[in-house]
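A lone chain, given as structure tokens: the form predicted alone.
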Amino acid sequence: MIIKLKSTVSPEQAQTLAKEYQAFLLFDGAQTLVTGSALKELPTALESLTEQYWVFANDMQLSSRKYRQETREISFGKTVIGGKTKHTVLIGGPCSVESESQINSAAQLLVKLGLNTLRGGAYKPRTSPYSFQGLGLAGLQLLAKMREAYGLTVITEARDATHIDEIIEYTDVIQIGAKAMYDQGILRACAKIKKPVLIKRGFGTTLQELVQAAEFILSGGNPNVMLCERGIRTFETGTRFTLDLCGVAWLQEHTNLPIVLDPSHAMGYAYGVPSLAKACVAMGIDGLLIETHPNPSVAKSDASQQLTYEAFETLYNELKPIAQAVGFTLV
């Protein structure tokens, strides 16, 4: 249950109520108590103190369109997504930061196209211990250097809670990867800041579980949360994963969180990324993540799915009229 308290309730009284009802206390336009969804009726003692309240069938509460009908507005670097805006942010860059020359070339490509959001992994949550694990702090510092040099917004992934403070310090948008979606240390650390957070759906995760991960951050006081669909594991083996566009439609209908799609990880092969990207943009999404590399054949991670710079530029030009057709602007 979400309970919006009357303006006559003092901060001290609100704190006492939060403790009594084991609720989160937020200031979401007003002092607001957030309890678990098990509470189905407004307590009699709160009736005279309550301006408005919402009851939910499950713990998808702050993220629900039943609570807030309009999509949350989030500042994404130089632009704004959600709210009444119609922006689809195209996030580009390599799977991993491999060297200064490599990430610099990716930054220059984005600048050339008029884009401003650079993504690259510094801490890589690899399935095998023998795979490239990322440059770590050095990779974060290179991303920050690109931001300073080109005025770009930087997004990178937190692998686990051991380095979340470094990620928060060096990046503008914190990505919680599919393998880290349940990491309580990452979720709770991101709840304490105001930077945008992008949560990727785990490949074996239900839609409700994804949204409840977002609730950890929202209930902690950070309203700037986005969800990312990047493919789920099904019986199909011809592609890496299966991009769940049905799930995206469900999220758009039931949640107030901006939605980003990642066809690169879903498909796993570069040849299918452009077609999937076009389908994603046609759904009127808030963001699109496309991996690109100066020479994908020698990439140290996910080589098969990364586009060449030429292919990325071609795709960008093909996506613009599709975005326009559904009332969005590709930025």
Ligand code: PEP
Second form
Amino acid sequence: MIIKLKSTVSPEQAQTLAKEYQAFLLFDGAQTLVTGSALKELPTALESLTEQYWVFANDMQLSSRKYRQETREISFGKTVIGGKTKHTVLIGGPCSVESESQINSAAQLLVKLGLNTLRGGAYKPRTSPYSFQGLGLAGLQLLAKMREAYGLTVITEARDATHIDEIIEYTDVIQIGAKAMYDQGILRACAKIKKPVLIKRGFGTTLQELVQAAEFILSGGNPNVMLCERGIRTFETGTRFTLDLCGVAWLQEHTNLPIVLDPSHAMGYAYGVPSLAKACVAMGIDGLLIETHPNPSVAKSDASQQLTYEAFETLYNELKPIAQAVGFTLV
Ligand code: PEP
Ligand code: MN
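Switch over from the form predicted alone to the form predicted in complex with the ligand, please.
And the full complex, kicking off with our chain again.
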């Protein structure tokens, strides 16, 4: 249940109530208590202190359109996503930060196209310990240098809670990867800050579990959460994963969080990424994440799925009219 308290309730009283009802206390326009969804009736003692309250069928609460009809608007750097913007934010960049020249070349491509948001991983959550694990702190420093030189917004991922403070300090948006989205250390650290967070759906994660991961961050007081569909595991082995567009429609219908789609990881092969990206943009989405590399065949991670810069530019030009046709602008 979400309970918006009257403005006459003092902060001390609100804290006492939060303790009594084992609720999260956050400020969302007014002092707000959030309990589990098992509470179905407003306690009598709270009646005179309550401005408005919402009852939910399950623990999709703060993220629910039932609580907040409008999609949340989130800003990072020059980028604004969600809300009334009708922006589809095209997020480009390599899977991993590999070198200064590589990350600068990606920045130059985005600047040339008038795009604002670069994503690159420094701490990579790999499936094998023998694969490239990312440049770590040196990678974060290259991203910071790139931001200084080109003015782009940086998104980078948190692999585990070990380096979370470092990542929070360096990045504009924290990406929580598909394998890391259950990590309580990351979720709780992201709840304590206001920096935007992009949570990628695990490949065996239900939509309900995905929104509950978001609720960890929202209930802790960080309202800036975006969700990312990046493919789920099905019986099919011809493609890396299966992009769940039904799931996207469900998230758009039921949640108030901006939705980013990642066809690169879903497909796993560059040849399918452009047509999937077009299908994604045609759904009227808030963001699109496309991996691109100056020479994909030698990329240190996700080599098979990254687009060349030429292919990225062609795709950008093809996506523009599709976004426009559904009332969105590619930014
Ligand atoms: C990535 O974004 O490069 C990545 C590792 O993705 P995911 O967490 O979706 O597998
Ligand atoms: Mn990748």
